[in-house]
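As a starting point, one isolated chain is supplied in structure tokens, in the form predicted alone.
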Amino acid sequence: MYENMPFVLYVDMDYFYAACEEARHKELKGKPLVVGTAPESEKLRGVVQTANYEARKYGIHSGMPNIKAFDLYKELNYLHSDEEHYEEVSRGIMKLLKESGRPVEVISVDEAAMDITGLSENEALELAKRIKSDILKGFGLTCTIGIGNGKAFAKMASDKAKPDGLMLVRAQDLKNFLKSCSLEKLPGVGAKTFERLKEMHIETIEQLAAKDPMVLIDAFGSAGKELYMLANGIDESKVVENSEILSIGRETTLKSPVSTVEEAMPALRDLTKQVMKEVEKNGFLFKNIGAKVRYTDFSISVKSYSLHNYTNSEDEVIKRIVPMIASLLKNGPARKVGVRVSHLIKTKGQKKLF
């Protein structure tokens, strides 16, 4: 085993938004259900945020327009997203994980990584089983847990074991495990990277691992080195303890619809200042910046940007939010805009990184 890699337990909640709704609407359990961005009175607008597994059997998935989802299954159950409730449930789950006394990194509203370095494989499995049981008893929700040497590989194991599963990837089995996974399951391989790799005649993790790392660095910069290392079973990223507050965001309804980012700028600057005031008050750094637009037809679109380093820079937020809002406004005029930062950690006295 590569000596710098921590032993990690990765918790991934199953179809989280829809599962939260099933927990409080027992009559929907076992029925095709989606949670979407539009109000229930306008359910043919907007997009699917989460589909439960019964809905997925009909080809329905997150990011799909609601109208298409109803085309695929007419009797689909639909609920409007209640993000405040989901974040409240998430905070309870993250608090439960942190009660283990081990470092926990909140990755998103429904994912977290725990550093369990020092535990034996059997101890790790027992801990995972206890966590699954406690979450089910406490919240009525199932989760999938992956365990492995390295945060990336523990996440890949959780992806492979879904739903309601548990998978341990032993150090000696890691390379064979990677061979069994499709290239797009490797963290860092998004749609654009996947297409670029295909153009380079790289279609499997095994082929990526065998590629000259300098060729990958030329093509992708520092991300090329990271891809090469992950493909070869090396993940040096650490579990970074962070706050139970998952994100800080503000949004506002505009006096009149806007069609350009220039028209939206006064509101964006004001929202950014509000967000940064909250960031500073709580002593946070953030690594992800998000933009949100609600169009005049009430549909919603969002974009996000992940930084290479944590920051608490207001200028960095404006720098990233402007092109995202400009891109979103290409789809139509907006009546509401929002700014959000996430992937939060405490500064512990650090100064601005930008």
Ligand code: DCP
The other form holds:
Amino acid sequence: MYENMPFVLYVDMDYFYAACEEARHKELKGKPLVVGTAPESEKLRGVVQTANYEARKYGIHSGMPNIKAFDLYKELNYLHSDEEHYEEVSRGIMKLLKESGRPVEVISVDEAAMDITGLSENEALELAKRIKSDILKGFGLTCTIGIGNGKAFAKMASDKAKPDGLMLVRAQDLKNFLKSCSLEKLPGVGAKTFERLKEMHIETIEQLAAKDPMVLIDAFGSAGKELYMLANGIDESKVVENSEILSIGRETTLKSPVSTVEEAMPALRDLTKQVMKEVEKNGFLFKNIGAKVRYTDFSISVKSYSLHNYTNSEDEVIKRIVPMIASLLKNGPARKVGVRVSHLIKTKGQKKLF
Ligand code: DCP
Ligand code: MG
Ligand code: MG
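Alternative state: the form predicted in complex with ligand DCP, after the form predicted alone:
Next comes the full complex, and the chain you just saw is listed first.
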């Protein structure tokens, strides 16, 4: 059964944004710290992007309004997010992982999966220890590594071993490992799916695994089959090698808040031009176009559109970005807008496709 499942080493950085800040502000190490979306002068208005483990002890977590975080602990240290810096650190870490010579899939700014099929379990553990120590030496950051047969299970192991951990799920232990994880930890079970499953009286991975797959397919379509397979310890998805640059985005603060997409057009055209310049410089094609607004109350909303085919067409970006921004502006005026393209692949020596 395991023949088709890649042996995977999965890296997830610990409290990533806050850890990057601790690495360059040594005086903050060991003190509760939050990185959030609002500038320090208006810190009560934004939301928490991440909290270090000292701050998590007070119940503070990603997505929580800053004002609530300060309620929970008033001596909290706070820094305004510097995403460009975190992305630069991320690129360095991904480069280090790729130097292993094995296929690496960059999953997010702080996560990557490496295909280590062919290694023994002990060799995998040795490699993981070396990676942890190289990342610590090179960047002053800790990470947690999960190892297992199948990307999903390696990721779940990394979740479980956090922070600064290392966990190998041996093939013969996979079933028991899955039993020990709560249902919402299964990749693909988001808040909505979790609620739907609960209505169907499925509250554990074990119950999901025992369900008639046809019932799950009726309820969730092909995602239902996927859930059934995962719950039964099967994940044949491949580690797909990709660029360490996950996306290219630009955003800008507007001179005055805008309420309509017409008012935002000059900024959107300019941002799109900047993004496309970077896309061309790298010889990328993209498949996903994202729009972002930061409202006057500092909250952020994003929308994205997936194309059927890869492209590098500027017109396509404008065509997709306009309705997304228009729809986001229905919720209120924005003081910042952003354009991003993602799902990148490299074209070899091809400058312009369309
Ligand atoms: N992030 C964000 N907003 C969220 C969640 C996350 O901006 N609602 C950003 C900040 C995180 C980074 O993404 O540092 C990585 O997210 P993770 O879910 O991996 O969380 P952390 O790395 O912060 O913590 P952990 O140690 O639990 O992995
Ligand atoms: Mg992380
Ligand atoms: Mg992560």
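If you're wondering where the values come from, they're calculated on a predicted model, not measured in any experiment. Positions refer to the first chain, counted from 1. If you superpose the two forms and keep the largest set of C-alpha atoms that fall within 1.5 Å, you have the rigid core.
Problem - Per-residue C-alpha change between these two forms, residue 312, threshold 2 Å, rigid core fit - result: It does shift by 2 Å or more.
Handout entry: Residue shift check between these two forms, rigid core fit, residue 40 Cα at least 2 Å
Key = No, shifts by less than 2 Å.
Problem - Core-aligned C-alpha movement of residue 51 between these two forms, 2 Å or more - result: No; that C-alpha moves by less than 2 Å between these two forms.
Exercise for the section: Provide the displacement, in Å, of the CA of residue 341 between these two forms, taking the core as the superposition reference. Expected result: With the rigid core fitted, the alpha carbon of residue 341 is displaced 3.2 Å between these two forms.
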